[in-house]
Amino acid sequence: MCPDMPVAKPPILDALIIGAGFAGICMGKRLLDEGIDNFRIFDKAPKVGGTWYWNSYPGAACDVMSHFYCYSFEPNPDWSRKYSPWNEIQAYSERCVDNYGLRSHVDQSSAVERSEFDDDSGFWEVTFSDGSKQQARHVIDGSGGLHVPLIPEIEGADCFAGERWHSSQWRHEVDLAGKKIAVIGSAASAVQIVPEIARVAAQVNLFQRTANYIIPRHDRAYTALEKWCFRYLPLYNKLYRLFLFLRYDWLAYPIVKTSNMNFQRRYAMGQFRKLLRKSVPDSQLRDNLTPDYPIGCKRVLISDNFLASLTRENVSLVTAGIERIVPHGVRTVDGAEHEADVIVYATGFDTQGHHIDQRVVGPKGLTLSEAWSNAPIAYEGCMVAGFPNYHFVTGPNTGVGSTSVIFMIEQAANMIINSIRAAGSNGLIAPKNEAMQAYDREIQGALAHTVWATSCSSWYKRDDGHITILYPYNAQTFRRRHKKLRAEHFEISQRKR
């Protein structure tokens, strides 16, 4: 028998990207543009697409218009609708991977478990769930916030006799025809799921803790003429995209910028009231669907058919709190038991913890969770003081409810590429702590003047009132601030070897 041969370490990468969703794909393309081809993209899913691979539930679609929910460098003339369904978006991401020669750089079904900085070499060592390791000069975290399911702990859940799953883990093999379905949660995913499953289910009970503002989507299919113009008239495509960009910045953003009743807030309130009156004749049901907090404090939802679906004979809105799950359904605090064959958790995601679900350990053993013990904070949402060459594409305080996250991704990519360029082949770059702290004070000060800081509770805001997810300015400001690197805000050193 021959002795075991030592396993050779893979070559050190210039960059290692976590996540093959829109952020990871964009970063891969930008690295190639920069002349850097020694990189790999790792994703725990078997396919690219990120959010749009995981969220394939009935009715899943984007809340941003299709022609602004795509890369500026890769317009798509073939969107079928104003708001495209998940499968078209996932197919678009696959096409981008192929069009930009990224397929050979992608490793699927490779979950990152740990990223640790080696003080001796100055490289990051990334460990995967299979125990394999990879060193890299730069790590780029392109993981999004909509992939770690948040499932509430409800007493009795393990004793439920039927099927149960989270909206992002949809069991497509389960036939819902004729079933009694309990949907727990009434926000963004539920608004899309309920109208679809109500078409086939015997009964749908929607358990609502808090009412939401819902305004019409005005969705429709694009005409053949429109598609022709998108394909053969590039200027038409660019002008339409610019129109959408300005529409979100001028109409949607002012809704959240202040709790005062400006024109945009009055318009949105009018749209909600009109849709509610039109869709729901019953006054008691309308009351149960009317929020008691300022519009924009929680995510404003868009749907053309959700409110109307709640008036179907086989759909019920349940506003009593859930006491426990019983073997054959859900018991509410009023003593009522609601029978169910299937439970769907439409309860959102762990948006606070998705960056540290894989352990990040910086120089001298400092973990990211320790650095963020008070609150997640990153300079311009992209880098953390004390963690050189570790980058976030959609880090703390980069979330938006008034523009396209893909637009934000492209701007963050500018800063990340600029920082990699500034570090050079043997450099370590990180923001100065005072610059990062000053940025956070500015951001928190601006957030205090938004509707998100008002009295209502939301997943945007922590129990202590600190808002770590959202960006308080408009998209134009984000673009301007990420265009160039402010060298005086960074520390650059050289590796020891």
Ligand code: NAP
Second form
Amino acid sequence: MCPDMPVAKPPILDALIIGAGFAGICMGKRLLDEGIDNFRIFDKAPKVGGTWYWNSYPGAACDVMSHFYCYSFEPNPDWSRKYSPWNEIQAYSERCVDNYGLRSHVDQSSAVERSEFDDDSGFWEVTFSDGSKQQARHVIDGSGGLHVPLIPEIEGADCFAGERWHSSQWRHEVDLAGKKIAVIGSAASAVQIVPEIARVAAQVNLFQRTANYIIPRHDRAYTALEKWCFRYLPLYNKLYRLFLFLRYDWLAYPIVKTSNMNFQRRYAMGQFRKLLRKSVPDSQLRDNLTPDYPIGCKRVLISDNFLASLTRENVSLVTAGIERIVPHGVRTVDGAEHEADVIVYATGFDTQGHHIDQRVVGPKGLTLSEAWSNAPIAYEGCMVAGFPNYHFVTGPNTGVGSTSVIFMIEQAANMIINSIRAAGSNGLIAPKNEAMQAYDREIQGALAHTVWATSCSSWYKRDDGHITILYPYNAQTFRRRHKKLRAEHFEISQRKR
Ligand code: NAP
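Output the form predicted together with this ligand next; the form predicted on its own has already been displayed.
Whole complex next, starting from this chain.
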């Protein structure tokens, strides 16, 4: 292009969606349902699917039951198992994008760098990593919390002679057969990875810093008859989904609601102890795998084969802390050197910083990181006072440990659509600061009584104990509160031009 040629600005969008995972796809569908088709979905990945595109590690599968881990408006009779593998979930996302006519709205490999509110025009201007820009009336952040890999800085890592990668950036081209593998981290991703790679590896050393509660998954393939029922008996499908919804709300939610020993907590503890006894005959290993904090404080993991895989001859649980990485392995603080050809970091994601990473600059130059200097707060998890027309699908304190995130996404979408509707074509909508602060006080008050506030560290909370990720109530409450917009909690102004 000639240097002095003016660059034509793309037309202003009604909405710009960040992320083409479950949240972005849901928002795209809901905008189309509203008759809004002047929107685009941008995603840094070359394909849709969000976290399911990235997390393709061996054994990757959902730990929420599939018939509840899908949109209520798009049941899938073809789920092969109770807990589907990642590739079925990825295929489901792709299918939704095609079925809803969203493909032409999606821009892949487009990473959002910055979103800035233009005080003069009242539009958001979004800048991408290639320097291009796009204006929009509304920005909808559907980027989710599990997409920025967290790789701990361990001394010596740069001098490691083998290959190393994060669980969400799996190097499928590296053949693990006969290799010695160090897996750092022992939580949700690791419990799926270890049993799979142990089948082919010469040795797997799992470096566990904190033990986790693990209960059985009871996974199995659906029978042909069940699949027939899911396909041809819509009522059966609906009732099954309702059963799963209630099961999560009535059985899983009470585990985190309190740290007192209610029936559900006792039941889960019993399940953990039974599975541990059955899977691990060695009492020392059992001790090492027994957490010292209340159940539910960290995410309760579900696996039928992880604990048993630790008893294989070629698998060792290492509980001594990591001192450093050496060229041919990992040295622990007890002086032992654990040889490794490959290091897998199953160390989770930057769940605290990911919203701010996208650098959101609101009216009068106020950045979201400044507005959130104490803690990230959003009214009902969806909008921030002072940041008009900027929406979050899975914003602060919308995470759940006890139901399907897809369910939560659909409810948040209701609130976002309602606020876009309320703003009208020329309006700027934002929650009132008093309403947002009151909401946050209520949420933090309720969180203080959950098991998450007890003695453990987790990605649910910051180092100072402030819980920024999770929602303290059950899924039914989330649905009720996101159904209607409480107009008195919002302020709407009109764009100057
Ligand atoms: P995670 O839950 O954050 O766990 C990270 C693990 O790495 C923990 O065991 C942690 O130990 C350890 N770790 C972190 N830094 C370390 C260090 N410097 N040295 C040693 N160990 C270190 O991450 P994740 O397992 O990837 O799971 C993240 C979330 O993704 C899950 O909670 C879940 O919501 C989601 N997920 C879902 C599925 C599914 O649906 N199938 C599967 C995988 C993940 P500490 O406990 O001591 O901090």
